[in-house]
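As structure tokens, one chain now follows by itself in the form predicted alone.
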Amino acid sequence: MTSADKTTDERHLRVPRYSGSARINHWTVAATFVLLTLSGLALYLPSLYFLTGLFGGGQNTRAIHPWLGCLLVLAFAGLFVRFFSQNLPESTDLTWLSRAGKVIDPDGEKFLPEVGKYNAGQKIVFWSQAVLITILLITGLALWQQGLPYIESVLGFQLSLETRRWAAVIHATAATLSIVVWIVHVYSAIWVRGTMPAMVEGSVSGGWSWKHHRRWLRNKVAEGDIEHTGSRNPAE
């Protein structure tokens, strides 16, 4: 095979990554992840109360910000069973993370291991959302003055208003830990070149996949899970 016939191999070859229910489940906590970030910053700092104005007002975005967040816990519990046993911790992820300083270098990915579908760096993103929506479901329902008495007649307690401060305080703190993971994720999927079309189109290419998640192309291969678009003339 020529170099010619290569490239042009590669830029055919997709791989699928995720499936359309999978995207959908991932657009759903983006989007209401952004809300929950803009109604609960609004509510969180005075000087940013203006953002109250997208959701009508101060009261409404009160209202609305506890159901955001149920949303939110479901939608991420759809991700969360898709996608548990993939980010599973492997031996092979203490070496990534022993190396990921040569990520940054064009063609530092060849010190690292061969990784599935998920490298170490993802791994942490995945669960350390999942930590942090738990708390904030948790803490959460403690200031959700609406269903507060509810939430109390199933507890069989009342919640004093010592434990409801203290909920308000790791609240916000989880939240603010959670935002910044979040820009972390984006960043890292920005900076990664031919990471978006995974979300967008649902497939990646083979020369990305190859580069970046080699052991989870070789299963695909195996699987016969591959597919090529277009013309395979170079000459096209």
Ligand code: HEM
Given for the second form:
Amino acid sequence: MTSADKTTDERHLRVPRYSGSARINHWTVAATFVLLTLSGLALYLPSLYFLTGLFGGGQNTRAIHPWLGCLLVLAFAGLFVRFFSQNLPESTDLTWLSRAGKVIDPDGEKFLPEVGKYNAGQKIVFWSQAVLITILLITGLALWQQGLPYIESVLGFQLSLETRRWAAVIHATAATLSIVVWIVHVYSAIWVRGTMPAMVEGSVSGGWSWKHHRRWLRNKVAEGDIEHTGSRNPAE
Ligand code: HEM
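Having displayed the form predicted alone, please output the structure of the form predicted in complex with the ligand.
Once more the chain from above appears, this time first in line as the rest of the complex follows.
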């Protein structure tokens, strides 16, 4: 697409995708996740211990990491409530997944079912992060030196050393999987051109919506929820 085409497209149709508060919510999750990854890897891998310098040394990194975890859980809970209903599975998701290889082909999406706000791949990212963050919360609480005595007093029993060792193994495994899912998420957001403005500006072009989320666009048009400033063809 030339810059002239892009300008024409942008003038013709902008489709609102995220409100300002949803974007602040998302970028809080993203920033917290990056800080957790850096501080978690610094504590886990001796070769990356130097990263503790970013947080004011080893002691501070160890103290800050669990609080960042609490912030991530609260912020992700906000995203979960906002996006939950549009990530519910549908029968067309299976068809989409079985033909997902076509997405790599520039013209391949015409072989896929029309997609609502999120495709099946995005739904998998959403649900896997929801499950992994829940596991990270539970196992993280079990490993929290400062917070655990309070948690144990609420529970009314003490966790055994063996339980806490298992918590450490599960915490590291869930964190690794969550980082892998995050890399896939960021790669897709960059690779599918025109996706980043959704979370940066809050809107996407009509062409992007028509190509990748046609059923969602049809609903937006039916609701009259688009900024239409030119052409009547949503494919432009
Ligand atoms: C730091 C790098 C990140 C970037 C560049 C990024 C980018 C984006 C973009 C562009 C979208 C809009 C996609 C669309 O509307 O089709 C999005 C949506 C979303 N992002 Fe991120 N993101 C990042 C980190 C994260 C993290 C760490 C999480 C969660 C742990 C996350 C969870 C979500 C969710 C739940 C959505 C909505 C899509 C859905 O519900 O399926 N993002 N992101």
